[in-house]
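The chain below stands alone and is given as C-alpha cells, in the form predicted alone.
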Amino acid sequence: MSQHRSVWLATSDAPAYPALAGDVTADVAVVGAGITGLTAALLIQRGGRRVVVVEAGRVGGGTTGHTTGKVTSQHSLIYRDLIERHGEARARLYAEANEQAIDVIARLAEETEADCRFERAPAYVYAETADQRGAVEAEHAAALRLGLPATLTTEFDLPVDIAVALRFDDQAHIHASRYTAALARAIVAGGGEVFEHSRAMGIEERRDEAVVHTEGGDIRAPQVVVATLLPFVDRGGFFARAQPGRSYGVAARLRGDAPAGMHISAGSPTRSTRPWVDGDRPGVIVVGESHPTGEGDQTPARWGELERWTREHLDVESFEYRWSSQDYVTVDGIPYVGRSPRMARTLVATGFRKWGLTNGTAAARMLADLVDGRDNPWLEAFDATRIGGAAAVKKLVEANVHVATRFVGDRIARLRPASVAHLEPGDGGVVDLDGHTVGAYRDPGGELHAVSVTCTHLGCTLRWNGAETSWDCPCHGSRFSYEGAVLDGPAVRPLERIDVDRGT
C-alpha cells in the first residue's frame, strides 16, 4: 500500500527551524519557504543584505514539495500560445527566464552542495494521434523562433505509440525537498535567519519600514517578499487573476530500467513523467488528473487512473507514494513578478502555471535585481501590475462570472443538506447538524469533526475533497484540513470548529 505523502518530503532530510518568539529586524523579510522564497532570499543575502524567512508550515513543505521535480523551460505546449498572446518579444524573455533558471539551480545545488540529484535529461512533449500533430509542429516552429533547444523526432523512450515528439535538449530534474533544504542552510550558514510553524497574518507598510505581522512576533524590514503561492496580502487582486488547480501524483518502483526522458502528452488527460531513483532501485514520477481546485471528483479514483496509466505502459513493481499538489494559472499564462499594485515596500511573484521549479527561480532572480536596484530585461514580461489584453481580460470576467456564481449557487444549496447520520466512517460532506449546516468529516474510528463550510478569505463555500480529507475553496484556492486548520491560502485564518456530541 503506498504511502500517502510527497515522494520528496518522505525522503527529504530537511532540518528543523524554531517558530518566530518575539519580533525581529531584517533588511528584507521573505514570506514564504519554498523555492522562490529561498532563491530570492539567498540571492538578496549575497547582495549584503541580512534576509529573516518566514513559512507558515516546513521549509519546501508547500507546492515546491509536491512537485515533479522537473527543471526544465519545455512547459508542455505553450511557446506558440505566448507569441499569439504578447508577442514574439515578451514569449522570448519568458522563454529566455526559464531557460536560464536551469542554470540557476544547476549552479545553486553545487554551491550549496546539495544532495538533490540534479541530473540532466531531455524533456519531451508527445502527441499520440495525428490529429495532435500540428499543434506539436506548431510549438515546434515557435520554440525554434524563441531560440530553445527544440527538436522533432520520433524516436522515443516512453513505451507509447506516439505520432511526433518535441525534444528540448539539456532540461534536469531533481529532488526538490533537499534542494531546498540545502538552500535553506546555506542562508542560516550566511547570517540569515529561517523560522517554521509561523504564519505571516498581515504586512502593514509604514513611511519608513514595512511590519510583517506573524502569529508569534513581527518582523520589520525595509522590503517584503511575499512568496506564499498566491499573495495573502492582495491589493493587486492576484485573487481574481489567477485561477487555482490541482494535480495529483504517484511514485512507482520499476523491475527494470525507467526512461531517461522527462514527458508530458500534448492530449487529454495529461500524463506527465520522469525517472525516479529510490536508493538504486530505478522508478517513475506519473503526474496528472489535473482539475481546478473544488470542482470535479476529488477522490482517490484519481490516482486508481495514474496507476492504471503506468501499469499499462510500464513494468511496475510497486506503488510506494501518493500525493497531490496545487498551483495558480495567471489569466495570460505568464507569471505576476514584481512590486505589488499600490504597495511600496512589498514585491511579490505568483502564477508559476505547475512549472515552479524554473519559474519560481526565475522570478527569485527579477526579486533580488528589484531589492538590489538593478534593471531586469525579463520583468518586462512578467510585470505584476500588468492588466493585459483584450483575451486576458475577457478571460478574467469570466473567470469571475463563475467565481459569482459559485458563490451564489452554493450558498442556496446549503439550504438544503443532507443529515449527518448518513455519513460513513470515512466520509465527508456539507450536512445538516441539529439545523444548522455544517461540513462534516467521519474518521475511520467514527468520531465525527464538523468546521463552518464558509471559507475565510472572502467567503466561499467550501467542498469536500475525498481525496485528500479536507475542504476546498472553489473561488481562490484556499484549503483546510478535515479540522479547521489552514492548509493553503490565501487564507490566513482557520475554519470555526463546531462542537458535537461524539456519539453523534
Ligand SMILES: Cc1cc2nc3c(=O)[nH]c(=O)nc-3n(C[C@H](O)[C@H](O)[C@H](O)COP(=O)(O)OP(=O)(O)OC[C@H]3O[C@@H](n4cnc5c(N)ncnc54)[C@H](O)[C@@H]3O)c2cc1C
Contents of the next structure:
Amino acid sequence: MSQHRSVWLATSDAPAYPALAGDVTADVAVVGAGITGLTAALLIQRGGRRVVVVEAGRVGGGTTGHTTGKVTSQHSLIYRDLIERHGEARARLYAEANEQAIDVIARLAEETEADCRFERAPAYVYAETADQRGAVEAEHAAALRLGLPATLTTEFDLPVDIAVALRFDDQAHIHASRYTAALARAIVAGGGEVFEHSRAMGIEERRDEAVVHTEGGDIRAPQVVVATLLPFVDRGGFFARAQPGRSYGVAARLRGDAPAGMHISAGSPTRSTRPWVDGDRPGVIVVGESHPTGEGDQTPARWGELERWTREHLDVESFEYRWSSQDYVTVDGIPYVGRSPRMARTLVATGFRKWGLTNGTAAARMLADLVDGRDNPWLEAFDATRIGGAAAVKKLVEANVHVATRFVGDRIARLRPASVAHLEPGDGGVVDLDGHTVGAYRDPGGELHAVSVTCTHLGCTLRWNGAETSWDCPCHGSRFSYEGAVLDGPAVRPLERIDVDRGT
Ligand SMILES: Cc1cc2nc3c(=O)[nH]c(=O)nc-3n(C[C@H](O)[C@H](O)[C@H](O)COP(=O)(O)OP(=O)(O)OC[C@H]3O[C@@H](n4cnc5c(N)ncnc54)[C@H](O)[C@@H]3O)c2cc1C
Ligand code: FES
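Given the form predicted alone, corresponding form predicted together with this ligand:
In what comes next, the whole complex appears, and the chain from above leads the way.
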C-alpha cells in the first residue's frame, strides 16, 4: 500500500522556519509561500526591497507541494479556446507569459542552486479517438498562430494507442518542493524573512501603510502581495469568479525505463503523466480524476482508478505515494493578477487552472514589476481589476454571500442525517447527534470527532471527503480537518468543535 502523502513533500529538503511572534515591518509583505509568493518575494527583493513572507503551514506545502510538476506552456487544450474567447492578441500574451516562465524557472533553479532536477522534456496532448483528433489539430493551428513550439505527430513514447498527438518542444519538469525550498533559502540569504505556521487573518489598509494581522503578530508594509491560491481577503470578490477543483495523483516505481516525455489526454477521463526518479530507480507520476471541490465521490476509489490505468499501460513494480489537491479556474479562463479591486495596497494572483507552476511564475514577474513601477505587457491580459470596478465588485460579493447563505438553508433543510451510531471506524459524514445535525468522523481507533458543518468563510454547508478525511466546502473550496482546523482557505477560522462523549 502506497503512502498517503505527496511524493514531493515526502522527499523535500525544506528547512523549518519559525512562526511569527511579535510585530515586524517590511517594504513588502507576502502572504503565502507557494511558487507564486516565493517567486514574487525573491524577484521583489532583488529589486532592492525588504520582504517578509508569512505562510499558514509549511513552505511549499500548499498546492505547489501536490503538483504534477510539469513546467510547460502546454495547458492541455487551451489556445483555440483563448483565441475564440479573448482574441489572438490576448491569447498571445498568455502564451508568451507561460512560455517565458519556463526559462525563468530554469534560471532561478540554477541561480539558487536548487536540487530540483529541472529537466527539459517534450510535452504531448494526445487524441485517442478519431473524435478527439479535430480538437487536437485545431489546437495545433492555434498554437502555431501564437508562436508556440508545436508539432503534430504520431511518434509517441507512452504505450497508449493514439490517433494523433500535439508536441511542444523544450518544456520541462521539476521537483516542486525542492524548488520552493531553494527559493525560500535564497530569500533568507538575501536578507528577507520567512515565517511558517503563521496564518494571516486579515489585511487592514491605512492611509500610509497596510497591516497584515497574523496569528502571531502584525506585519506593517506599504504593499502586500496575497499569494494564497485564492485570496483570503474577500474584498476583491475573486471567490465569486473562480471555481475550485480537486485532482488526484499517484507515484509508481517501474520495472523498466519510464517514457521520457510528459503526456496529457485530450479526452476524458484526463490522465496526465510525467517521468519520476525515486532515488536512482525509474518511475512515473499519473494525475487525474478531477472534480469540483466538495462534489462527486471523494473516496479512495479515485486513486484505485489511477492505479488501474497505470498498470494497464506501464510495467509497475509498486505504487509509492498517493495524494490529492486543488486549484481554481476563473470564469474567463485567464488568471487574475495585479492590483486587487477595492484595495489600494494589495496585489493578488489567483485562478491558475492547474497550470500554476508557469502561470504562478509569470504572475510573480507581473507583481514584481507592479511593485517596482515598471510596465508589464502581460498585465493587459491578466489584470485582476477586469473583475469589475469597486461598485460592481461590491455587488458581486454581496450577491455571492446571499447565494451562499441561501444554499446553506436549502441544504440543511434537505439533509436527513443518519444516526451517529451508524458510523463505523474510518467513516465520516453528516449525522444526527443528540438531536443536532453535525459533521462526525469515527477514527480507526473508534474515537468520534464532531464539528459544525457550517463553513467559517461565508457559511456554506461542508461535505465529507472520505479520501482525505476532511470537510470540504463546495462554494469556494475551503477545507478543514476532521478536528476542524483550516487546511485550505479562503477560510481563516477553524470549525466549531462539538463535544462528544468518548465511545458514543
Ligand atoms: C493535482 C494537481 C496537479 C497539478 N499539476 C501541475 C503541473 O504539472 N504544472 C503546473 O504548472 N501546474 C500544476 N498544477 C497547478 C499548480 O500546482 C498550482 O497552480 C500552483 O502550485 C499554485 O501555486 P501558488 O503559490 O499560487 O499556491 P499554493 O502553492 O497553494 O501556495 C499558497 C500558500 O498560501 C498559504 N496560505 C493560504 N492561506 C493563507 C493565509 N491566510 N495566511 C498565510 N498563508 C496562507 C497556503 O498554506 C499555501 O502554502 C497542479 C495542480 C493540482 C491540484
Ligand atoms: S463559504 Fe466560501 S469557502 Fe465555504
